[in-house]
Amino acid sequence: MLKIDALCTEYRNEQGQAVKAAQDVSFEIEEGEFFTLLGPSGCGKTTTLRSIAGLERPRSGQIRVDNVLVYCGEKNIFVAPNQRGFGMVFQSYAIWPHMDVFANTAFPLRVGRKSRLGKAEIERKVMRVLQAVQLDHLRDREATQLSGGQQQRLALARALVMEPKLLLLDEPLSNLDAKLREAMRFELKRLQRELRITTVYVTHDQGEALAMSHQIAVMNQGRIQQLGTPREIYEKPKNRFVADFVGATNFIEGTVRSVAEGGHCVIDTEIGSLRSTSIELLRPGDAVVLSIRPEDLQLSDARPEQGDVLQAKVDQKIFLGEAMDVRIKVGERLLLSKAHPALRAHVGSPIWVSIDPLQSVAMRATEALAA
């Protein structure tokens, strides 16, 4: 549905000096398939959504949506905004005040490509989005009565009436409160599921982009640090910027010892010997970098029989209600595990620590402090 290549956008700053937003961002993305684009702020991921709905105009690189390019700097073309057919959603919603919730959406109707349409087709188009995002019966509400959450849906109802090839979302539940923003991530879920609408979604929230996406794309300093599934991402971190971007983890710095068939190897590290796996190739002697989950450190009281054995002792506990954070001090060395409010060690008393070696990543420190 989707295909970036080689996509480059800079623009000048205050000084006239170009800065790269985006530098060879490729990509693609399936028909029905929810794609983020997760980063730092000034990582180049909204530059890249608006390059991709036509509001930049990239330097190079090209834009293919359904087989049909958009953009392409080599032959120069540039499909205007408003001949994309895509639908977007803003972080500021941007509703019409003096419309009632009806009109607001009907309004790309009565003014698009669409404009022709009769009014039964209107009513008809617009009740079946507003039913999707449950405003059906706030239909004639104007729209400053509605709260936060009601505005968003309603901004979605918006963008989805004309029935886009993309729906394009920039971090639109940034300015709801926790609770709120938490309920519309399985709203959001459910109508993409639903409507099977192809939709690239924009967020600095590692927690929105895990529990939404088919693919993620992880950006730093305008380029892809990693694309993969949820899982690949938070699980096997190509870098040490997406392991710390993506969820807290800790870091232990060691020498390759030995190397087995599948990238198992064992490291030595200021903590002890300790296994690991790695999606690159290693070599005995290779400084690494460890990326350990804090709830893949399992604490015990009694010593654990699988796993790699340490013996710490507990430097701080916060009880977190579901959980507890829980900072050890292994030797000299704090690291920090996450488990389950029935531990009862007290502070300062010693507990053994397993970690699983699946679950250790390994990384070339080179790589790492250069990602």
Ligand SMILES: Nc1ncnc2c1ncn2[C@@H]1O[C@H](COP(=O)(O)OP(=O)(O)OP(=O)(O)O)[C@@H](O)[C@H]1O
Contents of the next structure:
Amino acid sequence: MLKIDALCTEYRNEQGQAVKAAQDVSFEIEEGEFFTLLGPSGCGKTTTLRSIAGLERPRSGQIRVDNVLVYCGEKNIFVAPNQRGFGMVFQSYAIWPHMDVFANTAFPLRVGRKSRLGKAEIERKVMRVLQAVQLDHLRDREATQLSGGQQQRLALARALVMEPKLLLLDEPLSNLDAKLREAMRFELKRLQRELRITTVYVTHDQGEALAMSHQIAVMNQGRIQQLGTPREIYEKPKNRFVADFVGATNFIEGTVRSVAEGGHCVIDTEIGSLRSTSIELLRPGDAVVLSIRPEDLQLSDARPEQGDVLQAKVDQKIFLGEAMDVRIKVGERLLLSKAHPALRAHVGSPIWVSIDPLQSVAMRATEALAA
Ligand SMILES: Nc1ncnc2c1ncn2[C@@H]1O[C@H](COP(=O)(O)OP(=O)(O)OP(=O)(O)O)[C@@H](O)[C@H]1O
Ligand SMILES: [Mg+2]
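The form predicted in complex with the named molecule is what I need now, so please give it after the form predicted on its own.
Every component of the complex follows; first up is the chain already shown.
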């Protein structure tokens, strides 16, 4: 449905120097897929999205929609944004304050490419999307008298009413409070699934990305660091940046002692030898970094039977309600564990740790540092 090849987009800064905001960005999205660009502020998410929309002119690369080029640097093809048929909700969206909910939603139908539509047809289309975003009961309310979350849904309705073949969403939940944001996540996902709209979603919130996406591209400094399903990104991060950005993790430096089939290896570290898995080819002697998620450091009072077993001391704990963050000390090394709140862990007392080798990911240290 959407295919991006080696896209580069630059800006000029105040000194006239080129800022490479998106570099060598490539990915492909299937029809009906929810695709997320995830990364820290300034990494090039909005730039990439605006390039897809045609609001920025890239320097080089290609963008194909349904196998038709809408941008090609080499062939000098550039299809204007309003000819691309995409729906968009921007980071700072604007609703029209002098119109009510219905008029706001109907606006694109009245002025846009579909302005030939009759009154009844507009009524039908508008009410359908207003129902979808659960604003139908507010159709006559002035837009300024909506709550933040309702305004956000209105912006979404306005993008959806055009029945775009591609929906581009730039942090559409950013100005909602935590609770509403969570509710809207489910809402958006339900809508996307029901209407089967291919969606490119931009966020810096890893939880949001993991919860909503079929595929995620993690970006840093204009480049895609890793492309994969939420599970792949979370469980098998390719480098230190991805591991660190997509949730909390423990990094442990080490050296490869031995390597077996299927990426299984044994790593010598300051806290002992640990079995681990790697997605890249490692050799004995390679300097590596292990990434182990806090929830994969299993704590218990009794000596565990499975996994790599370590002895530790409870250093600190924070009760979070549904879980407990426990900082433990293995030798001199501090590690973070996420434990069940029922665990009896007294600060200063000894505790057992078990690590499942499949949940301990080894990556080459050079790669880990490069990011
Ligand atoms: N119009 C512009 N002129 C010059 N530089 C720009 C312009 N827009 C963005 N940049 C720069 O390009 C880089 C990428 O910006 P972009 O807006 O794509 O980041 P982002 O990932 O969307 O960040 P955020 O999460 O803060 O929205 C940044 O270094 C930014 O300062
Ligand atoms: Mg942005």
